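The data below hold one chain only, encoded as structure tokens and taken in the form predicted alone.
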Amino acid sequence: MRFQQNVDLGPLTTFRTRGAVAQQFYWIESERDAREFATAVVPSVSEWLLLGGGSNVLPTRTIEVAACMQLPGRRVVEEGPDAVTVRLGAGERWHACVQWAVSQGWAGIEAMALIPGTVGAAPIQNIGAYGQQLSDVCQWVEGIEIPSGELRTLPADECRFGYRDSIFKHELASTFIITAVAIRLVKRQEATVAYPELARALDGIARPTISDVFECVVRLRKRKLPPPDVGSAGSFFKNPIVPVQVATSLAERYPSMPQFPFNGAIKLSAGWLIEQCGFKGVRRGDVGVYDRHALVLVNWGAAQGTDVVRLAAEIKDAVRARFGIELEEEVIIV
């Protein structure tokens, strides 16, 4: 296993910002790596940080240990005349495997293309985009347990999927090493579209194809998200979910709120709440809140990790002052 000291985790993270460094970092290449990170390395150190492609954590300080997932693999494990399973390691770039399901006519995971960050990190978060997420497809995600080393196999019912959360958040975070992710996916070539905005984005095209709807969302998440020269990790914050009495009251109050049904409850947009508070656009001096999505914080250049935390702390305080909702992190800080 790959080891260097005194590494600057900037670089490793989409947010690419100042002031983070890992006393000793780690490179995870194979399964024997990640077995000997999880029972030599781990147990002997009082806290540490697993990187994929590092889009979903912004580190504001020094830290013991820091690894990165590097394990490739994409290999259909299983294959009908409908559908094939395909396991996937975790040092997979999500986009470039849903770029291959596509190219193979493979549905069920298009419309989350250009998601950052690598296959590992996506059951973690249960990613999901245009109204597919990751649960909807996943079959089993494989790891290694730490402290013993042993690999298990963690089949989906038992990964307690939920809105950009799952048990790899929880029980697992610090006793779980992912390795590989198997997902089932429909040989199809019509896509099935039922979120508004992309139907909308789709409009003219009356049967829309696994392809279109992939191009599509690349073009939207491109006039969304920053350009590549701009540290972000694109959405900072989860969208709210309410009951719905508060969502009537705040309904009653804000009649252009968006307001979408969710599993009994009631989603709010995050970014339309951030943006009726004034920040759409914001900047503290090289930290501050995209022009074109106000969900999305940017390091303009020199960023450290803690002015993002700042601001992202006196975004929070304003939409609670405003409308009384408690904004949640989706970005992991540490």
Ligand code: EPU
Given for the second form:
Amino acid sequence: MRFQQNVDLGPLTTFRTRGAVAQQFYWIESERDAREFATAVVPSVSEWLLLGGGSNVLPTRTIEVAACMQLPGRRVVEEGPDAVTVRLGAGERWHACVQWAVSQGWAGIEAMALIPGTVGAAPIQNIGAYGQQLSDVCQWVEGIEIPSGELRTLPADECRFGYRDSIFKHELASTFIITAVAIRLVKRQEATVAYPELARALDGIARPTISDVFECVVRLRKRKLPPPDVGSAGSFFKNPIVPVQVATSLAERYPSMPQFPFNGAIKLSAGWLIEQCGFKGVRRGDVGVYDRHALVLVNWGAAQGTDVVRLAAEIKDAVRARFGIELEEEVIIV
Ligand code: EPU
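Next up, the form predicted in complex with the named molecule. The previous block was the form predicted alone.
Now the complete complex, all chains and molecules, led by this one.
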């Protein structure tokens, strides 16, 4: 397994903040590397961090051991007249897999275009966008157990997928290294569009195809989210989910507050709450809130991880004071 010492973690994350170093750094390029990391490296250290594309993590300090998952592979493992199951290596770029699926005429992930990061990170936070989420298509997740090194396959119904949540953030957070994800896609050109903003953007097209959806999502995301040369990790907070009674009393006080029914409760828009508190476009040194989307914190240059954490705390305090709502980070802070 490739190994380096004292690696700056900033350039390996999409936030590209300063101030975090891994004393030992490993590159996982094969299942054998993953097994070696799980059995020989992890058990002897007190803490470790596994990066994929580094798009949902904010390292803020020195850490003993980190690794980057780079295991490749895209393979059809089952094919029927109407659907295919594909097995994707954890190190594959998610967006490249979406592009590939769309080019093959396989529907199911086209609305998740341009989500940064890797396949291996996708089940951890159950990525989603524009009405689709990984758990809708996931069949199973493969990984190596720590410390035994055994290969284990978890069927999707054992992954405890929730909104930006899964078993990999909890029970299996420090005992499982995801090596592959299998998803089932449907052979169909015609798209189903569930998300209102996407439906509006596709308004001129009578029967949108999955390519139309893919291209439209790419356009929408490029318009709202920072370009790749600006450090960020996409949505910094989750959208809060509150009981219906809480949402009703908030709607009385704030009639323009966006609210979306969600599994018998109400999902609020964190971006709206943050914007109402006056943070959209603010800048504290090199850290800021993106001026086109208040849910996105950005590193305008030389921000430290701790600077981002400080602004995030300021935002949480303001939202709590004004709305009585506790924002929870989507990004994993180390
Ligand atoms: N809004 C504002 N001000 C803002 C931003 C948003 O008022 O600055 C309000 C608007 O009312 C808008 C609503 O928030 O209608 C929802 O905004 P948007 O459609 O942009 O979606 P979001 O809830 O902010 C979520 C995901 C995104 C995903 C989009 C589209 C979370 C935490 N984020 O954002 O995912 O792309 O929906 O499906 O669920 C990510 O997770 O990193 C991510 C980018």
